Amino acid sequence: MPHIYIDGRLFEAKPGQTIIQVAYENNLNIPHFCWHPELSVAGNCRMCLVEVGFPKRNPDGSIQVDADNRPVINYFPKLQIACATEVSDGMHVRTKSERAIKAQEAVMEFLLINHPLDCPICDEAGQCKLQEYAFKHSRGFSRFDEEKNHKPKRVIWGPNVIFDGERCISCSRCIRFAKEIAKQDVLTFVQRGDRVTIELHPGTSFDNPYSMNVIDICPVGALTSRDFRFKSRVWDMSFNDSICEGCARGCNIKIGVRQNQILRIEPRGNPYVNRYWMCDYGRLHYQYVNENRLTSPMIRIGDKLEKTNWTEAVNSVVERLKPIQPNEIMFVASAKATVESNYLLVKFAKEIIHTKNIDLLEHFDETFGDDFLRCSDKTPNLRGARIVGASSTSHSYRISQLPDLIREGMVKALYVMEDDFDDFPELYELLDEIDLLIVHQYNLNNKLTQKADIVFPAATYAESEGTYVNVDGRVQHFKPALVTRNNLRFMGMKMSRLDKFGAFNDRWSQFEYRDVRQSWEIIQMIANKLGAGWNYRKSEDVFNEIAQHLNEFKGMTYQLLDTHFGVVVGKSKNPDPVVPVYESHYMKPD
């Protein structure tokens, strides 16, 4: 393996890695624009020129040293860019000497030469690793008194994606994540020069469904989301991580919040699961959370739906229920709820109402799927759900007897938890036939909502702080993004500024903390009504129970989870490494 000396300090390398990978991988910050570990090599944008050298040799071979005994180093005339240098053996580089920031600040003045001075309006500023730079390795003044050159603004690259051909540095980083990652080669230079921009090919679009990471890995504000565009400053959102519900991936995210409103959905990296990246679905599947809530529980008194309080509500469903024999209702869990809320929901039904009569609802589309991180599955937790018993066994009534046990009078209550039948319609038209039905469901509008007698509104996944199984079977946790009246001393400074201090005449602060309550929380409600004597305290509580009793799930913690990208089931006691996670848009320190 070769050795490198990094300002001073000896490292290990790989043979083939470049300078800037091993500073990387031991956190040693280089500045850069145009490099991105998953992306090929480019060498355009010249921030990571560096000093590199090697020992002086003496005429024997030797390695000459000084008075000190230190090894003399002869450095290259040339400055290096990190990014394209093999290491070698007995390497040394320099990243913080005079010449190097005297290479950072001319690269920046050169930069910034024809970059419009438009942070004000600009969606970048904030997280701009343009900003960031000017502020770090740049002299702060420029020389340049000419006018700027003007090039194409606004110009629309596809449904998501708009491109301001002046902002642009030309890192290329868009190109080459159109050719190697996305698969639609449509980006390209043209007008080489001090008019160089990027355009599409002609008669094409860059419609691909993981067309907005660009936005993400453009270093500028030269590439903007279509959906979020001016909607709210960087800096006036709390962004919290969670894990995408959109399919059975599970990829690793951050939530944009603003108002108690989902603003906006970005990657989070994770070398196991998504690494950077995830689809334009993804990032766009969130107005259900925003958009006709429901806010409180709901009964059904004659043919309408009336607002009630939650002990109203679990009254009504203990009394309804205690007429109906266990072995005529029927459970359906979901693949959309959490561990925790699966669980506990398979627990109230066996132990409490003493019936197996359990199933939940598979949600597949083979059209959704493709082979990089889209699955077929667009649920987020169908493996895990199944795990903690959530699916039919040998003895209990499954989905697909439902409408016969419906019409032959065998199934008298449905007990449906944060699932609906769109994707199995002729079951609506049946629902009138049974006696009692009692959903959690997070929509007003929702057809299931409509024709239900008692309505629980449920926390959604931005709400929630549980657990999902991926596709692959690993165990990911997440925690609330959104505030809500039972989590809002758990959500304490994770809110943004704003949200968090506005003063009542505030019209940024006027917003609604929604009365919903995770679907394990429910259960509890009415199973400790039923005299269970259950005191799960936080989501944690539920899943410590979980670790104890299923071997899947044993010794994992929501602390083990978090620290190694999740765990993958029966895999606790040999998680997979700790490995760097590659950010670019925050303020590294020295």
Second form
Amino acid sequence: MPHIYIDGRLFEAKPGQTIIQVAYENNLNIPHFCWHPELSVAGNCRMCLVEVGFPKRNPDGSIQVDADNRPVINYFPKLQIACATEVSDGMHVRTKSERAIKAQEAVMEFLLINHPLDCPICDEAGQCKLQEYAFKHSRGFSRFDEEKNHKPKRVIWGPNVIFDGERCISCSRCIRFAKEIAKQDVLTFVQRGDRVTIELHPGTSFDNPYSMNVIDICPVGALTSRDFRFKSRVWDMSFNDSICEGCARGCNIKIGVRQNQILRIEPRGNPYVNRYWMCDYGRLHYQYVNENRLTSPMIRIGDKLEKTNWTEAVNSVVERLKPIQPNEIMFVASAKATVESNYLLVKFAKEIIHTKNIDLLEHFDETFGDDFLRCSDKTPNLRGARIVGASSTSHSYRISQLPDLIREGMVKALYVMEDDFDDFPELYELLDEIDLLIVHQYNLNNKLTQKADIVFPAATYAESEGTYVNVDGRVQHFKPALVTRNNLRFMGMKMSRLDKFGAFNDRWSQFEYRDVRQSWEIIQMIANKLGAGWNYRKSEDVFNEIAQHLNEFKGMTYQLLDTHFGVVVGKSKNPDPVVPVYESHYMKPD
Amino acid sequence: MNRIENTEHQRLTFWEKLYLPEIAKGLGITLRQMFKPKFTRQYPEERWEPTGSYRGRPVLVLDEDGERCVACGLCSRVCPALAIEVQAAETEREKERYPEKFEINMLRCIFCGFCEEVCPEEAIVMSKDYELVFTNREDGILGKDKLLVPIHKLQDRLEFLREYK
Ligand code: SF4
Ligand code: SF4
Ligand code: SF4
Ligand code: SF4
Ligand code: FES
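Alongside the form predicted alone that was just displayed, please also present the structure of the form predicted in complex with the partner chain.
Full assembly next; the chain just shown is listed first.
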């Protein structure tokens, strides 16, 4: 094990590591642009120059010491790049010496010579590595009076990414990402010197399913999202942690929100799930949360759905369930809903309604899955729903039998939680034949909503707290990113500056707090009306009960899940170790 | 012992204590003013034109090629009163973005001039407009139609800024 000294502190390194890796694992930050822990080392930005040296030795091999008995270090006359210099035992590194700082300032000056400095119109401003370093590691003025050179701007690379050649600092992170991670090797540098820019190979388009990750790793604003461009300044959004619900991988994400609308989604590092990446589908799959939402419970009167309040809707459920026998009702749980909601639905069906008829729909799309992140199971929580008993057993009806059961009049009432029959369209026709259809839905324009007798507006993942179990059985906890009327008390202060401090008569604060609730809350209301006497105050109460009753979750708490990047089912005794997560550049909290 | 010294009474001279001569003196001053030139302005017939250093209502500069603002949102960020709301959008112009919506809530604005100071484009400046009357809250929120002012009307302020900012 080599031991090295960085700025006088002793660190233990693994053989073969580079200086920057050792520093980053020990929470030291050596300035850098092109290095990224997941990409190969390019060593082309020269921002990470440091002084490297070894102790001077006497002719007999012993280490020379000075008057204070400290070893005399012989520093190399030239600085070395920390990202490509492997450590060796006894190495001394200085990252903050006068020469190192001078080199950093010089590199910054070179980078800024031709940089357009158009931060006011750049989406990266506020979370830009170049901006940050210009503040920390540069002189703060320019000695360059000549005209800056011009390069192609607003170049469309693919369906989701736009390139601005002038802002690019030629770090090659995007090129390496395309080649090494996305496996679509279509980007390359052309020209040389200050004319260098990036081009696509002729006739190609940067259209791989992971293309938008280059936007995050680009240290400057050279790569922007076609979907997001100019929607908001980064400091006007709140970023709260969540889990992508696009497929069973469950990539960790941050949701950028302003005026209670999702404006963009970014990956959040999780070494055991998605590393630092996510797919474009997951990133762009948020419209249904913003638009066309159900905002209050509804009841069918005649052939129209009328808005009503929660008490009325719950009363109506209880009333209309009365004439229906327990074995005539079927519950459809959901792989899209949280573990907590599924658990409570199962409990409700078994203990309150006394029926075993509970099953869920699978949503598989073989064309979607690949060998990197995307899974063909397009729901976030199929495993979790199964573990808590939300799928059929040999003694109960299966969802595939549903059309026959309805035709034969065996099932007269259907309770569908957070799912629809778009993958099972023949069911839509038969829904007219049943007596009672109760649904928890997100959207008004949903076909099932249109057919339902009683509709409860359900919170989407972005408004919920709960857990999902991903394709590898990892239980991951997430919290809300949007404000609802129900969570206003604790979410209010987690919103962005403007959303937090707007008054009722400010125009920008005229957005709606949707009156949606998480499915388990809705089920609890109905159960209590039927005399269950449940008292779950928050998702955590439900989860703690699950952790007590089910072996798979034994010993898990939200806190444990948060600290260990999620825990694999049944492994709460020995969760995966906590390792550092790299943050290239991000919005600094104010 | 608590004795109060140097009271007003002790400071007065004999003649002042007599009172009447002082009354006459005061009336004399009033009388003198009546024959001096008048300062009163017959507003609104007679209007006051402030100098370039005056900080009236903030406005957006409209120069020959259109509005200068690039919707960077810095004014909105710096505004201590949260008076400014900007929504950016993309244009074909060289500067890529423009404010799709720009609103200043004059009920919030405190005329501090920070927005003008922070603007990288010299696009928002404090005008000489001090007549801000509205009869309801909605009218207090000024949109782009009311904010954009042709540059020739703002010359005084722009010169002042170039000299002193
Ligand atoms: S576009 Fe961005 S990531 Fe790609 S080389 Fe330029 S600066 Fe680096
Ligand atoms: S791979 Fe799946 S979980 Fe990850 S971002 Fe894409 S859709 Fe979301
Ligand atoms: S600071 Fe200037 S350029 Fe930026 S949004 Fe305000 S007025 Fe427009
Ligand atoms: S003058 Fe001050 S208070 Fe008024 S809009 Fe500008 S920054 Fe806000
Ligand atoms: S980070 Fe080392 S050269 Fe770029």
